[in-house]
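Only one chain is included here, represented as structure tokens and corresponding to the form predicted alone.
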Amino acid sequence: MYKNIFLKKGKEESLKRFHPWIFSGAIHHIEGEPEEGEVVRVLSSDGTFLAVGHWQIGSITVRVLSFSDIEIDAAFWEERIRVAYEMRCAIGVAGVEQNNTYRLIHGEGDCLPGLVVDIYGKTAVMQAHSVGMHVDRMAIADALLSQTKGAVEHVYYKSETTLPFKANLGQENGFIRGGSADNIAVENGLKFHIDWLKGQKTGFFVDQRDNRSLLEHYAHGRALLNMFCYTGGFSVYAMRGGARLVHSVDSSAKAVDLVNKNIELNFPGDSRHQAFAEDAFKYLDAMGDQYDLIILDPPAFAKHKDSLKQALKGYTRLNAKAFEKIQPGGILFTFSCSQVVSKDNFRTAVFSAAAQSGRRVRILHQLHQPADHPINIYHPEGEYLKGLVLYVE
């Protein structure tokens, strides 16, 4: 039988209004002592049940997985992917022809809390941010198998670096449940090269599939700067949309390297490309006014609220510098995948570059993550992807 939490009065309120999260400072006693990554149940100062979830040290102490009085067996792994991989279908991203690159769970908005799934052809990398998402690995490698109607054969492991440290798990990135080479994923009808094995997140940013895709409709016969390309997919979708010149840049010369790669995968011996390892700011600096269409998507300048003044600077610098040097009549991609960034701060930012380099500029769209990324409505910590499109006059 599961150990009992039991909160202090008065701290059930956002229990019952579903938020997922209980802080240790909420909690009055536990009867026993729970193991990190153990289910608990949780229980109102007079022992009304509220939840059950994931027991992690920490100020995030539970993680919920169910506001219903039930076990966490194979069943519920089994439904709640079944459910989110239903989804996937219905929206159009999985089970589809042209696009097997997605993601099936998204956390706190798949009511799975710590636990991160993409899929990339026959492959789902499965990734912890749990004690409890880890513990109980296998049996949702299980469900991914058993509930995708064949859509997932291998399930690859990486969760190296997504652990909390001082948990100790001593855990290595591994396939847990078959085991496949082929790195090759294809988005909307182009393919790529996916490096689950060393690259970021899990090898691919998928939560920029539809961004990209808004990219490739203004390409058509721009010159377009990708600054912090990682993979190269906003580059690849503008070389399909028919850019006349795309320059990718990243520090990491692996990055560009993989970018090249991709460009070759989709549009062999095609000239129009060219990439660079380089530091932004520098190539920003040292780069003339040949671009009319630049995307900034740079990685998490702000991972912690201590850290949100400096962020900001740093997106109004970047910001300031691709006003300085787009072509009149260009357009900027710009984003921040920070989740302590409000769209209000980014915004901010964004217009203090603006009003920095004395350029007249409108927005013609607001971005943020698709809807294989869906957002809890009762945890709104999720939407962390936000983005402008920009016409600079």
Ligand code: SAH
Given for the second form:
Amino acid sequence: MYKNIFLKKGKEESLKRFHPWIFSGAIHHIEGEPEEGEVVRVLSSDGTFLAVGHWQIGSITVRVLSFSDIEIDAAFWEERIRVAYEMRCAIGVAGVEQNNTYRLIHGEGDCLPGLVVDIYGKTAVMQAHSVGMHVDRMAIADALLSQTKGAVEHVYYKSETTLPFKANLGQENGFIRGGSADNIAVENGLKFHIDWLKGQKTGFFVDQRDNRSLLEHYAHGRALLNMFCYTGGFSVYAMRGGARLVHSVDSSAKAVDLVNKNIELNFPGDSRHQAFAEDAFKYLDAMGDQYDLIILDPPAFAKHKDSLKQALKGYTRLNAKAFEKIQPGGILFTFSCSQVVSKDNFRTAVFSAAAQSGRRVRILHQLHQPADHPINIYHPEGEYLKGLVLYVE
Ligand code: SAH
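Form predicted alone already given; the form predicted in complex with S-adenosyl-L-homocysteine (SAH) follows:
The next block holds the full complex; its first chain is the one shown before.
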């Protein structure tokens, strides 16, 4: 029997609207002493059942798994993962030949707060962002194998850096089901080496897939700068799109090695591509005006609300440099992946940059995260990626 948590009077409102988080300030009292990661029942002050979820010490105290009074057992994980897999098949990213790189579980977006699972070929890379998901990792791994119709054979667990604290959790990175050294995945028919061992996040930025396709469409005959290239996703698409020249830049030498490997994998010996390990601001200051297609996809400039103002200044400064140098008739793809920076905030920051340059600028597309990173309608905080495609006269 799960332990009961009683909320303060009036604190059940957000749960009635299916928001999946309960903050510590909403709790009146707890029956017993749940361990971190344990499943608990949440009740209103008058004892009405509200939800079951994972308990954790911290600002978000309960992450809701269900608004029904059910047991969180193997059947629960199987059902959630089956639904998530069916959705990925329905939107055409899973179960197809030309693509085996996609996000299968996007936390709250898939009603599984604290869990991220990305698929690379036959390997699922799983990340727990809550203690509860860590505690339940083996049951989740089993469901990943049983509910994906043979798509997943191996589960690599990668939570050393995503769990709130390391004490006694034993979250070493490694395979917890199967095991494979085959780390080449296919995205829209292009091949990528995925470094889930040492790479950032789960090893690849799956969330830019649709935006890379759009870039491919604009690449023909253009001279392109892919700034903050990481594994070079945009560069590889640009090569296929017929770009005249592709320069990839990242401050990390490892990223530059990866982009070179990925270009070699798809376009061996193609001299149109070159990669440079350099700081973005230094590179943008020193470069000439040779580019007529520029991508700016920086890391999150703001991780918390407190740094929002500073972050917006950063986006303005960065984009101003691109507006200053891009060829007339050039196209700028510019992104922000900071959750705390809203679509409007970002657009205003880019607007300021455009105004500084005095160029005539039109918005061609407004971009966002793809369908395999769904936003739970009851959890608007799940929206994080935004981008603009601009035509610069
Ligand atoms: N566009 C990439 C993802 C970018 S992630 C993709 O599609 O996969 C952000 C990248 O910015 C990281 O690889 C990081 O190494 C790089 N980076 C961070 N600070 C930088 C800086 N000051 N100059 C250049 N690159 C930087």
